[in-house]
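Here we start with a single chain on its own, the form predicted on its own, put down as structure tokens.
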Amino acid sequence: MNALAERIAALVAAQGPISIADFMTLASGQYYATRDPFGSEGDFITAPEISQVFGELLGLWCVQVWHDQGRPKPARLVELGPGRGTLMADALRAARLAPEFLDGLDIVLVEASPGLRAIQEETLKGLGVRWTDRFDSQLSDRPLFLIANEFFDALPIRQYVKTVHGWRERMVTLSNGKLDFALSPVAVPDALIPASRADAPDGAVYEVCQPALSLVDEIARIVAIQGGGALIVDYGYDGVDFGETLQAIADQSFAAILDDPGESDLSAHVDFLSLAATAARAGAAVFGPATQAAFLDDLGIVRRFEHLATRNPRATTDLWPQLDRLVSPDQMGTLFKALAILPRTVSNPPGF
């Protein structure tokens, strides 16, 4: 074990068995406080790192929804869990195009790793960009132009497993002196599972990220009222059938869930329908989500390629496998989606 393992041990020894969203709490904290996660020497590489072209389009979505709804100021722009910086970097060059969406725009990051905080100080030096530890109401007072780029795969959840007495929880607890899995013995209510799974069988598992709906619940309703426009892009499904996503990672490869926790990045899918019904209940309209593939494609992504190819030849060996990466159904085409959240007064935003 190593020292958080010990100390998460202490804690259900203490108290009993914690929920999985307890440990992703607990280990996540860690695990982005202590290192630099991404690009080819972390453990995971995100769209902004495979190519500026991401970042550059998800910026002009803004310009345009911006400019659709009459171009508002004082607006505000938000990236939520921003990374390096990368994707904020080129999404703010390419805004270049319209300095009038540029002047006098408030631009928030939101981010609680103190490490990641000064390399996105580095990255985004001179660019007028301020931080905030979490998004709350203090940003709710203007229009909200808000990206989050897989923020809300690494968002606690809870599961519960379907037994023949009844839905369980899944919880962490010690066995044989290490962590593990085992379900609670006392059934959850039934209100805690949504209809659609009732008749599930036994075995199947249904996770769900409370902290992501409320969220979403709180972006909605800024949206709703001040105007705007969230975009959500993301791994997860856009169906009901689906199961156990929990998942850790490590240089790049798989990892044990439970074995030295804040050495590895959890996640788990994004459950899309939820947040769009949860966006719609607060009064949003909502878009998607569609896949990653589809979504930049109606952006123009393979147009931007062909021209940064043509400017630059020396480069297409690169360029190529980038927009593959991107938009290829066995990478990360089809597999990541995108959602948006616009006011109900307003028509389809590009890429939807």
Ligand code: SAH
The other form holds:
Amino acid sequence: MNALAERIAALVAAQGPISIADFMTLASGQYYATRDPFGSEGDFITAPEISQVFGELLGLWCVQVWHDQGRPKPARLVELGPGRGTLMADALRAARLAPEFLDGLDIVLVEASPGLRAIQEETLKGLGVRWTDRFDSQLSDRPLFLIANEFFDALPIRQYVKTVHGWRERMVTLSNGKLDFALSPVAVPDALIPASRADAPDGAVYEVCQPALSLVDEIARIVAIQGGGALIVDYGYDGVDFGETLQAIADQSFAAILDDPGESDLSAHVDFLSLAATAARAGAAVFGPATQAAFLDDLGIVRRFEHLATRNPRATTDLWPQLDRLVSPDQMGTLFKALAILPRTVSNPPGF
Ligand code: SAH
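Moving on from the form predicted on its own, kindly provide the form predicted in complex with S-adenosyl-L-homocysteine (SAH) as a structure.
Shown next: the complete complex, the earlier chain at its head.
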């Protein structure tokens, strides 16, 4: 067992089994604090690391939404979980087309990992951005433009399993001295299981990401009252889908979830319909989820790539595989989705 596994084992020995959410919080905290996981050398590659066009289009999305709402000022641009800072750098470069949007804009990066924050400081030097380690009510006093790419999938989930005795939470415990999963003997309160899942067959797994729902509720309230727009892009599902999606990735392949905590990236599919319902209940208008392919296509991704290819013909052999990776159905095009949260008073944002 590695050092973090030993610590978790000691915790379980002292106080009993912990939830998968608590396990994820400990393991992901250490994972992001101790490395730069992105890129071809890292554990996984994200859309902004594939092509500059991704961040550029998201930046222009914010500018257009700002424009459609009568250019409110002063506004705030927030990115959740900015990774290497690449997306924000590309977004701000594209947004220079609208200097008025950037003028006086409060740009805030929400990042919990000190190591990644140091990389972001390097990438975004001189661009007037600031950092905070969590999204909170201090960000509620202005129109809010918010981008989150592959952030929500990293937030801690709980898993409930349907058994002959009803729903039980899957916990992390110790068996024969090793970390292992086990069902809690305690019944899950009915109120935690949505009606749509009440008739699930035995063995069905229901995952819920409470921090994601709370965060979307808070973001939607701010957008509904102050104006602005939030764009959530992530991998996930857009139907009522049963099943277990928690996964660990290391070196671009699947790893065992409990074997080496803190050494692999833990994530789960984002439940887009629950996020959408939460935002609507909070008083906002919701657009999507649209597939990443449909969303980027509507924003003109093909034209942008053609433009880059014309300007730099020698790079074309690199460009087309990048486009393919972002929009092909067998790559990120269908699995990844985009969801927009806007005030109820506005019409469709670009991309939807
Ligand atoms: N958006 C980036 C990186 C995605 S990885 C990209 O597309 O490349 C997830 C990011 O979220 C990392 O920067 C990680 O450190 C950060 N993160 C994960 N959980 C967090 C939390 N609870 N609070 C703040 N940041 C978090």
